[in-house]
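Single chain ahead, by itself, as structure tokens, in the form predicted alone.
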Amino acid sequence: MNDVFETPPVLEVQHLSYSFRKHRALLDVNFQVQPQSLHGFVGPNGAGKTTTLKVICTLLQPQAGNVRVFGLDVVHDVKEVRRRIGFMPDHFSMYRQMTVFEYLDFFGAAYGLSQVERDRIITDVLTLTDMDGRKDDLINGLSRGMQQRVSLARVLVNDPDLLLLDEPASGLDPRARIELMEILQELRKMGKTIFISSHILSELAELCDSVTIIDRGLIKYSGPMDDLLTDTEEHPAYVLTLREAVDPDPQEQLQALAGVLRVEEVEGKPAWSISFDRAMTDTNNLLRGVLDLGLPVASFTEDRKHLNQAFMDLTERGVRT
């Protein structure tokens, strides 16, 4: 008989319920973080991200249920639990009359590290924000870009081993949201666990590993990033793109093929998304049949539009109170 050991969850929400007055921000909430792995943490404005995010960071008790890091209650285990998480908010506050290092230095002493030990992880968290070039400006004068990564680069400076992170990317231009990005697969890489709170799913849909999907104070998902077109969308779609147009044009052809049910040309472009039934041919075969078909693919992809739509699907309209 073979013993498996499961490894425990980072974070582990359970049952958690919390209300501002009459107002209800979350009901029964349970979902799970594992080891090394970058959650998304996706909701409409106002689903109830940044009260779970609270709770996590023990900045809010649980009215109901328990929450855990590592292990430890965020209720009775308070201490443990900030030196081994990292919380970057939203709407960060800074203090805009010091340079980079002074900021950076400031935390770093909060955290009762010594001069030797603040100067060696200051510096690798610059290389590693790209900002060390930057140590001796003022805060005051970066870019909202270079402020974000500033905000991280504090996040790090107690080497947390859970990185809780809030609308990272808002206000950022689209450069500045791609090497946040790449920062944050590199912290991974180097043994951290992410999780990203974000109303936006195509943002993390190519950077999550797993999500966790809210509305209204209700989980709707979660679970694989994976798996997640699979419990809600019963008709997937892939794009199909060539390395140049051919003639003519295989529509009809992608359109004859077992199982596909609807071939749609992507404007601009020669590519074309096809939409199949999952109970008749899966990604593999329909793959076979396009390479059959003699086509010069440059690529095969997941329709990301359809996650978008199953988000849309699982969270409902209106404006949240």
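Under this definition, the rigid core comprises the largest set of C-alpha atoms superposing within 1.5 Å between the forms. Positions refer to the first chain, counted from 1. These numbers were taken from a predicted model, which means no experiment stands behind them. What changes on going to the form predicted together with its partner chain:
Taking the rigid core as fixed, one finds a CA shift for A245 of 2 Å or more between the two forms.
In this overlay on the rigid core, V67 has a C-alpha that sits less than 2 Å away from its partner position between the two forms. The two forms, fitted on the rigid core, differ between the two forms by less than 2 Å at the CA of L27.
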The other form holds:
Amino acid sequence: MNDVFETPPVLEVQHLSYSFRKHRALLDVNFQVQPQSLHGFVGPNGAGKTTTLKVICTLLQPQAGNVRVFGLDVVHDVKEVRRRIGFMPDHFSMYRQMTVFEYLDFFGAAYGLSQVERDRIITDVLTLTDMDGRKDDLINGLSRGMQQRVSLARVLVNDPDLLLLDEPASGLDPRARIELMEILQELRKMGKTIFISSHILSELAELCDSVTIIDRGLIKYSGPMDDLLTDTEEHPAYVLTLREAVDPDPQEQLQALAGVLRVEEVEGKPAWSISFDRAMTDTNNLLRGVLDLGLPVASFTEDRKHLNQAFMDLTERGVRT
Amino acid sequence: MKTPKISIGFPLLVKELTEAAAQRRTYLVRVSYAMLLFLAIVLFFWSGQLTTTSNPFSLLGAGKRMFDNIVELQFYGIYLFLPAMTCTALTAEKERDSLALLLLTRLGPWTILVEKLMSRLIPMFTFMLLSLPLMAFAYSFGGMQSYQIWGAIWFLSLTSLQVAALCLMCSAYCRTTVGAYLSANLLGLFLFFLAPGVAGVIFRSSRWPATFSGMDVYTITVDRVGTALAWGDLFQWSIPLMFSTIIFFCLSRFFLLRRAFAQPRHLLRKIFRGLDNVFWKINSHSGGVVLVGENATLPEDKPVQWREIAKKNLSQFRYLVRIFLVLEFPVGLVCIVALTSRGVRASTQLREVSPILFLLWIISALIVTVQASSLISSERSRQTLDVLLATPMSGREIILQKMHGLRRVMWVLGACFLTIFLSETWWYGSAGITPAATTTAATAVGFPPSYGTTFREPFLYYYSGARYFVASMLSVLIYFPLIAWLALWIGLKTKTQTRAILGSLALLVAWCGLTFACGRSDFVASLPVVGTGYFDLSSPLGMIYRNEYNDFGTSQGVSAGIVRGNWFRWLVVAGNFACYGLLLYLIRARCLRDADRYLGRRQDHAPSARPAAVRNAELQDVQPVAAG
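Output block for the form predicted together with its partner chain, input the form predicted alone:
Next comes the full complex, and the chain you just saw is listed first.
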């Protein structure tokens, strides 16, 4: 475990359960989000992501279990929790007949900020989201990507410590998505904690420090992203890629190296995945052994699973009935 | 080459009927229709036939009248229910973005329209079948002729087709169901009733202009004639009905593709912006005279209230001034004409003003109901409510600030009412109508002197200008907020704006119209219970009507020892408004107390969650469901 996990969590969900009449949405959900981290929340459609988010942002009351935000109970300390979070739902939630500034000012007032504070914060968030040139534009005339920026600016208007974002990149074009992710990274650097539910796994894998995978109301994994994407400590794997194919096939030579447990050819290119026993060798010795074989090495990198693969491994096929 | 297999079927019709069968609303509407029909028939029969004679043999042959009553009610049923059922036909597809998918299938535009039309007409015809037992009952009294039955079937079917085609046309044109419903009703009112009436006056004919309305044609050709009409004549009378149906249907086809992807637009906003442009242009020539300026303010500490006032068309000051002028001008004009007219003065009653008052009530109730029911439901429909609920504002604060914007509209409408109330109060006060003057007043308008003391003419008894004014003002001060809070309550409980508006309007019509009609029926009056004569006060319309016509009953007394004198009338007014005031308080308190729950978030004072172990043990057994 990382050292960072020893600090008190920003968000702590314990034994959370929720059901809609006879249908279970969440069952005994447990996870934590650490301060100043970017935590991904992943799951198939209908897994219970939005329900979890709504419980965290105090819109739904947990039927069982506890949810704490900055140590505050979402049941008893409702107003304080609402002040410290910023919630972006999976739809735009725009008042289209307002200008960007009016919209942000409206929510600033709804959070009880004074006019002076609002002016200062709105100027800052417009700069951060690169919308300061459009502050007097009607929201109705903005593109989808622009509206998403305004939505993000709204989330920031009360200067929350924890951002809860439900599918923030859905429906955006690649440029808008990349720009949104850049803004999120910037926010993390500013000390914000970000809890993001998304379906775009490749971007989450690059962006997030930790991840929770939920399926059919049950938590399948919660913890650091690295732990999910790399193999176990005892049997790590590395991918050896050659500049060109060699003859004879080096698979048997690689298999013969000390400590190597398994060698598998990567389909379609001159590359092999090599897993080894850390008790018998280490990465430096393995690389030295490969170079001694005289192979034209192009790269030697850690074999990380894709989040897609981890996601498919952990979640069940089919749809919920 | 393989020839495509031709298959005959009605996939859209099947889908529509299957969807309707799965909805609880279908059965609620059907039961409501049946209940209203049977209740109305009981009231009709009771007052019209069954209580008018003590000799049972004299009822023989009364079946014809009863049958006409049933058919008349069926016509009203078509005019009332069919628009609500048909206006959703295409707008529902537009609202859920599925019309494009339909147009991409092999179903052609005409097929879509025909199947949509049939999907609404079939339920309507099943509604009409509900009256079969009543017709059998009427038939047992004798007097019915077969031509009446065929005529009724023919004109009821034609009217159903005509109304459904009109609604389908509005549904094809409008972007939203609410727009389609309102435009269908307004168009129907104009085309079937107002236009023929005006044409009748202009051309001095009571027959031909009425031929666009199936009910009128039935009355003229079947009901009043008394003999069977030749099929040729019947067909001839039906031509306007059929012609208008074909025109509506062709226009539906015309609009279906052209308006399939129409962007939503706010008609009132568009009109106001057009007027703004005109005024700006005039201002550029007149040197920039601004009567009502627009302040570019920002919310201070009540953001929701600010939005309601600064961003809604019906709450902005300059727009309210326009609405006031539009309503006040005809009201003021009628009042001035009525007050300065000699003929009116002689009749002791401002007869021209009363219809204006009732029309103003209808318009005002419509505006307040639509606005209030949309306050929350529009936020829900536009998905803007969640972010508002995630702020620290309490549900109570949100609702109170929302209602603040509506209060401005109510003040403007109230000002128009004040014009009427002051005119009438001044008129009656200046005319000096007192109980002692009733005989003189009756003589002046051409009635015998005894009229003033024996006949149930309302204005000649215990007229009090003060009571009229107080009751009138109380009606505005209590009924307006009552309607607003009731509509808001329905809006809080419903998921979509369309449902909220239609539900509120239906409740308002049922409460004001039906309760009033029942209360004033002979059936209720004949019930052996003290005070049934005042049952109509259970409708808000009851007091408005009684106050306007000073109709508090004759002075013979309610029961022994209680005479309906002036003080009794004050008592009725006070009791009525105390009850409605209490009802207003209860509804308002309910809305505010459970505001968070109604808005869709948990209450701030909700109890803490149950122990995880206990609850989880229970939840182990339940089924998983899509929720994320």
